[in-house]
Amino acid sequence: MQGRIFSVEEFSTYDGPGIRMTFFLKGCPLRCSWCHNPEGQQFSTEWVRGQNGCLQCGACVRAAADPNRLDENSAAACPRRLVRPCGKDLTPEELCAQVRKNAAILNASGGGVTFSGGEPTAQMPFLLACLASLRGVTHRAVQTAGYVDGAQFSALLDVCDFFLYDLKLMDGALHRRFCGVDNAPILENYRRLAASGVPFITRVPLIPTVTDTRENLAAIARFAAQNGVRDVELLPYNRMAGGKYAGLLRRYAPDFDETVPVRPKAECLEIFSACGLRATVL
């Protein structure tokens, strides 16, 4: 069995408590159009530009078999070498191994290690197999949208120490819209994690016009009241998303106007207060 890795962050401080080490792995079934890691979104290993440095010389481009994909004659061309492979594959054992090395530092902090994405839960067999063996190394904790069959995350469930759990949007159609999938089994899934006894943040996106709506934020105050949760963490939109996107030959175009503010953060909280709940804004 082998998890392929986009990316791994030793000494992460917002992925979960105290410090730790993060492993972003690759595929997502959402498309979220204020995604902020398309190198995450497929499957399959991909071949990505540095930006900075580049020269803008087209090199890359033109050595690609696909003009509008890079690959390895497109490093080969590259006169700064910024062309990379985004993709390792990893055996569990080769990752807890990588886990097991630092865990004297995370668990010294009060932290360990967290599985994110992409969507962590795409790649289920081999997040499952990682969780079990690192079971009494070190804290575990979950990234994830929630976009998962019940069963599979019921499994998750027993060998998770804690959760961070997206909320985006409530409304059925719109998060069809904005994500591409429906959301039913998100809030499914948040149902169980609630009942479970799991620890878990519940995080809210803030993205302008669509997800900081005075609606969608109220409806997600309900539902995450009525569920007995009581913290939410809010996290601003960032304008740079897009940055990403030009190192893979993609053009950033998200399906809302992006140059609107944020709903101030005073507004924010109130209305999570008003339904008995303390959002912190990241």
Second form
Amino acid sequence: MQGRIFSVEEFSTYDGPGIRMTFFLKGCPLRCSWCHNPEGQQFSTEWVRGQNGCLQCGACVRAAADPNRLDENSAAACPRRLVRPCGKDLTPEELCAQVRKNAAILNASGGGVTFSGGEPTAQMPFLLACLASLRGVTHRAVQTAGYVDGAQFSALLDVCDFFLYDLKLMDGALHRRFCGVDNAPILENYRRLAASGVPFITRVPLIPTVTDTRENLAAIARFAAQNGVRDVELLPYNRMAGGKYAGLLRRYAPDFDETVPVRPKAECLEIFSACGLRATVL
Amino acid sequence: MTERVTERLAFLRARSYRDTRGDSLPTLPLPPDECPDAALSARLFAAACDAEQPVFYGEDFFGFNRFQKRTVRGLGGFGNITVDFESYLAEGLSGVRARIEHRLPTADEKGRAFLQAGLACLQACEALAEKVRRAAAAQNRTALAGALARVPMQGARDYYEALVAHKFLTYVLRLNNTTHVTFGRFDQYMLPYYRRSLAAGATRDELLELTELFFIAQNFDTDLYPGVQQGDNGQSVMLGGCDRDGNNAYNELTELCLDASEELSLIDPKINLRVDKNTPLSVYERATKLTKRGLGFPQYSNDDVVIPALCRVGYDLADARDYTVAACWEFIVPGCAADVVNIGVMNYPAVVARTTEKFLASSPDFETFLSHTEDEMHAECDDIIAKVNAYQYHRKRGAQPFVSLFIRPCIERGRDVVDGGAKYNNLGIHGVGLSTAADALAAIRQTVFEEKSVSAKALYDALAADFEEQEDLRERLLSCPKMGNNDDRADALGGFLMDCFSKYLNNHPTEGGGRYRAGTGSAMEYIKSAEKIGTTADGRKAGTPYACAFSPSPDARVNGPLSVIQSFTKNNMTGLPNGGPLTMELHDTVFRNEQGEKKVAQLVQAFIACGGEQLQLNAINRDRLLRAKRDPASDRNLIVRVWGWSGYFCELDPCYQDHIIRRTEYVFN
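Same protein, different form: I have the form predicted on its own, so give me the form predicted in complex with the partner chain.
First the chain shown before, then all remaining chains and molecules of the complex.
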């Protein structure tokens, strides 16, 4: 069995407790309008152009068979060798071996490994195998949007120590519009997670005029509170979000006005505290 | 920060105080070799002191700012050391004078010449201090005038007097052209005075303000001490660590200095912090707040490695426990060493390139090639030693009677530092480009010997052509194992090269009766030496820079900080007492909140736990660097770590700016 990752970070500071090694699994069923990891959306391996040092000479595009997609010809044509394949296949054993090399440092800090994406649950058999083989090696966390079959998600609950669970939009129609899928399975799995007793953090991206509306934040707060949650983390939209699209020859076209400032921190915190929740802005 | 400190900072940043300096120095006839003897050195020093005028910058609590722009020709030239502040602060210059007078009657002729020159220097100091005291009194600077009624001639009685005495000594040493006088273990030798002031009723806040004013005072006149680059002025402080008996010596003044440095965010003094495997996380968390400010310090050094390393080349255990750093990262013992820590450079990639040229084609297997490499490393050491001997460092410098008064036991021995007066007279050799050289060996092993995918000739031709039209081969070499990825195939070769260097070099006595000390530092050689070295087998293009000091090559793609830490801690470092840090860049967003800060602190702790020797971290933002390079006026106070020191980014030569920007291409976030 092999899984596909598009990045590994050895020192990710916002993906759970302690020093964490994060594997980003490739492929995601959602298409969030503000996605800042567009290379994580497709499961297939893609060719990506690094932006640092790019001469803007256009050789990569001219060499590509399809001018909308870079390929190995682009890689050969780039004078700075900035076009590289994005997507690496590896077995759970190989992944586990990489973690083991860092486990002493991870464990000494109270940290561990985090599976992120893309959407890690989209490669569920691989994810389960990795988590199983990391039992007893280090602390295991999954960062997910929860859009996955309920039975599969329940299986995941048995082999994972910690979740970072995203809630974006409570309104189903808006969720379909901005994330491309319905949110019913997400909310259902959230209830499962809350009932399971596995510790988790709820995370809410603050997207201007989309998720940071008073109605949406209040609805998320009520929903979280109903599920016995006390703390949420808020991630303000970063104007750098679109930075990676050019490397995939894609244009970042968010379906909202990104120049509008995110709702002030104090207002956000107040909305959550009204439901008895403590919010932190990252 | 108090209002007074804020005002002083604003005054410093306005920089207008530099416009009033004099440029009229006396000249004295020098001997043909321009190496004055003791008596002439003393006369030159007295002339330099005499040419100075009292200069006070605004509400100035310490005085002793430079009047003359330049130093007297023929003076000094010996530096990058630290002096015996501890004895000086306690006994004052009159105590030094008493020791000279005690020694004089039994001294031989050479000794008399040195000691009498020393007395003449002290007389010049006394006259200069008195001149400044009178000026301070005339201008109603009562605190300073009061302190100067006591110091520098008598021992200091409280923290303020000790600070004034300190300012005086570093100032006159600069007049003496004793460059890079580092401040040593400030939190140790100042502690008794600090405690005395507290006991006498001063509050911690008052003493913090005083410390801040003192730190600010170190940032005036630094334009006169440019070193290799502006900012390379040697004003390093070492904090923390253990005492001479091995007890933990991290104290309340250590923390006060960290507080002062963090609040001020100035490049001077540059903070170093001694830690060990028992250092609690809270200390790293405290220190990380400085890193977060983007200062590029503290630089950490690991007592568990450094002390045994110094003992192995002959330092007494109590002295080794007392270690500090020279201007950058070189470990020295304060007050009793005349070590020259940067007298030569081992250029690792040059040796590997030469071995490749001479022996790759004829080597039947990699082991044979490695044994040729070892022979060439030893030949390079012999060559370095021969050059050092021919250079005659000490004899070229002429007599140094003034600084010798503050290096033990010059007075008791009746000998100048350039004449073997100091307890230690060792010579340090940097090691530059280690990661490039180890990566080159790893690439040769994999492509030429294991895969046999490249012939020795093909490789040699590609290197000669600087990979022109051979990008594919270069790609293959770049994808071979690299130091920084926790890959034994490269890291073990790094260990092999360091062993070849240190085991051979450290066993050689110097002509002056000292020892050689190998290191992992680079100083500016990561750019300067690299310019002369052609294409290397790791995939590096001709003339491009190596990594700064002991770090992954700029050509290597590395996995991340955990791999880097493990790569650069797995080899035993106790053969490398000359020091040289692993340098890592972290994106400044990592420090966004306390959670992130704590994790950085844990990362440093992990480095020490793994047995790392020395570490410096940069909190860096690539976009900000690019903007500052384009438009220097927009960000004049942006600070970066360059090699062993922090400087203002906008004051650096473009080649150093570019290297720092390049380091950020793989910044960890």
